[in-house]
Each structure stands twice: as structure tokens, then as C-alpha cells.
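Below you'll find only one chain, the form predicted on its own, shown as C-alpha cells.
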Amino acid sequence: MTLNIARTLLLMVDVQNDFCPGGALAVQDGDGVIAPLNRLAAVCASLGGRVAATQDWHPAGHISFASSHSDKKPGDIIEQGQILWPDHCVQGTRGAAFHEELNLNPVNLIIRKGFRPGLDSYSAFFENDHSTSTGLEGGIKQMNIETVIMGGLATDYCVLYSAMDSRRLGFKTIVVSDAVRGVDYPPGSVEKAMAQMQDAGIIFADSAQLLKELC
């Protein structure tokens, strides 16, 4: 694996309090992604690479909240395949904030997504209509990025959709295997997501391997 650090972006996906232990939509061991992402971010920044972070940023009453629909509960599915979740990452709340242990000092770009009341967003690149851009693609093309390395939460949703879009847009895409954790809802979704990404040509590498490549 050969990486041109000047054309490499580390993308830290939704490392927010609500997705970490104790949060409204906690991913098991979700805060386990922080240490490897911090190490990679520090090295990327020191060598001339770029770092971006995404942030779920929902208004109250968002379409993805089960509480926004009568007689619905988390896990139910409504029109267009929208899965309903507990209220999470509501704009301006502690749950929407980045985890306090995530080092944001190296971050060049923060993308907020899912802020439209009637449209959810899993991918860092597009809202869930697959056409409304978050602005990330344009931002990193201006940085002349060729390779996107990503980790964060959760493997089977926002990481999956972000990685698939990154690959589809023509970026060499690497998922940091020890810096992702999954919801696994419905059961088996993490395994399915991993297979889908591998079939698409997305590379998996652990942070130690990537640090060797970067250094």
C-alpha cells in the first residue's frame, strides 16, 4: 500500500457522545475508536495530510426519530426504508457534541449532516436521497485528495455509506479496522456491511499498519 500523504484525508465519522457509551444511541465500545483515530490524526496533520470530521446534527422532531411518528418505536421502518431511532444528536445538545477525548486540533473541515427535518443522512458525502451533497466531496477535491482513510461510528451505517460513496466517487478508500464499531441492527448487519465494502474494493487496514505506511 503506497500513500501520498499530501493527497490523503483522514475522515472521522460521527464520534459523538450520543453514539458512545452512555449516549442515547450508544454503540457498544463506541469510544474504542477514539485512541486509534487520535493517533492517525496527529500523524496525518504532522506530515501534511488533511483531517475531517462529520457530525450528525438533527433538529428536534427529525424524521428519523421514532418519537416523531405516532404509534412507532425505535427499530420500526417507515417509507423509503427509513429506520427509526431514539432521539439522538439533537442540535446544540451534549449528545450531539464530539466526544471530549476526540482530538479536534488536527481537523481541517467539519461536516454537519442530517440537519434537514425530513431527510436523514448516513453518508458523509450525501444525504439519504443519494443526491443532496453535504459539501464534503467539493471540499476535499479542492484539497486534491486521492485517498480517504476513515473510521468512526457506526460500521454498518454511517461508515458503510460514507465508504461506499467515497469509493463510488473515485477515491481510494481505506477503513481503519480497529477504529470502527457497529450497531449490528438488524443482527448480522455488521458482517453484511463488511462484505459489501470489501466487494466494492474498499481496503481494510488496522491503525498500526497505516501508521507505518504514513511514517
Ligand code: VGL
Contents of the next structure:
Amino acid sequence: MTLNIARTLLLMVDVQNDFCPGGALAVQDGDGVIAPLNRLAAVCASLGGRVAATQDWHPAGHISFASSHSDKKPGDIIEQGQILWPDHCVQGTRGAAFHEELNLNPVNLIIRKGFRPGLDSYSAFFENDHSTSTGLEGGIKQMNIETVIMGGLATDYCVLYSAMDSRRLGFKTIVVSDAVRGVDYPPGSVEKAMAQMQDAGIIFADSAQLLKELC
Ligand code: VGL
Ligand code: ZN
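With the form predicted on its own already on screen, would you show the form predicted together with the ligand?
Up next: the whole complex, starting with the chain shown before.
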């Protein structure tokens, strides 16, 4: 694997309090992604690469919240395959804030998604209508990025959708295997997501291996 660091972006997906232990939609060991991401971000930025972070950023009453629908509970599925979640990452709340241990100093671009009341967004690139851009594609094309390295939360939702879009848009796409954690709802969805990413030509590498490549 040869990486041109000046054309490499590290994308840190949704490392927010609500997806970490104690949060409203806690992913098991979710804060375990922070240490490897911090190491990668520091090295990437210091060598001339770019670092972006995403935030799930929902208005109160968002369509993806079970509480926004009568007679629905988290885990239920409504029209167009929309899974309902507990209220999470509500704009401006502590749950929506980045985890305090995530080092934001190397981050030069922050993308917020899922901010429309009636539209969910898992991917860092497109909202779930698959056509509303978050701006990330244009931004990183202007930065001349060719490789996207990503980690964060959750493996089977926002990381999966972001990695698939990244690959489809033509970026060499690497998922940091020790810097992702999954919701695994419905059960088996992490395994399914991993297989789907592998089939699409997405590369998996652990952070130690990547740090060696970068330095
Ligand atoms: C996510 C479920 C709902 C994620 C966001 O960041 O993976 N999952 N909203
Ligand atoms: Zn969400």
C-alpha cells in the first residue's frame, strides 16, 4: 500500500457522546475508537494530510426518532426501511457534542448531517435520499484527495454508508479495523456490513499498520 499523504484524508465518523458508553444510542466500547483515531489524526495532519470529522446533528422531533411517531418504539422499521432510534444527537445537546477525549486540533473540516427534520443521513457524503450532498465530496475534491481513511461509529450504519459512498465516488477507501465499533442491530448487521464493504473493494487495515505506512 502506498499512500500519498498530501492526498489523504482521515475521516472520523460520529465520535459523539450519544454513541459512546452512557449515551442515548451507546455503541458497545464506542469510546475505544478514540485512541487510534487521535494517533492517526495527529500523524496525518503533521505530515500534510487532511482530517475531517462528522457529527450526526438532528433537530428535536427528527423522523428517525421513535418518539416522533405514535405507537412506535426504537428498533421498529417504518416506510423506506427507516429504522427508528431513541432520541440521539439532538442539535446543541451534550449528546451531540464530540467526545471530549477526541482531539479536534488536527481537524480542518467538520461536516454535520441529518439536520433536516424529515430526512435521515448515515453517510458522510449524502443524506439517505442518496442525492442531497453534505458538501464533503466537493470539499475533498477541491483538496485533491485520492485516499479516504476512516474510522468511528457505527460500523454497520454511518461508517458502512460513508465507506460505500467513498468507494463509489472513486476514492481509495480504507477502514481502520481497530477504530470502528458497531451497533449490531438487527443482530448480524456488523458481519453483513463488513462483507458488503469487502465486496465493494474497501480495504481494512489496523491503525498500527497505517501509522507505519504513513511515517
Ligand atoms: C448512526 C444510527 C442513527 C451512526 C446515526 O452514526 O452510525 N446510527 N444515527
Ligand atoms: Zn442519527
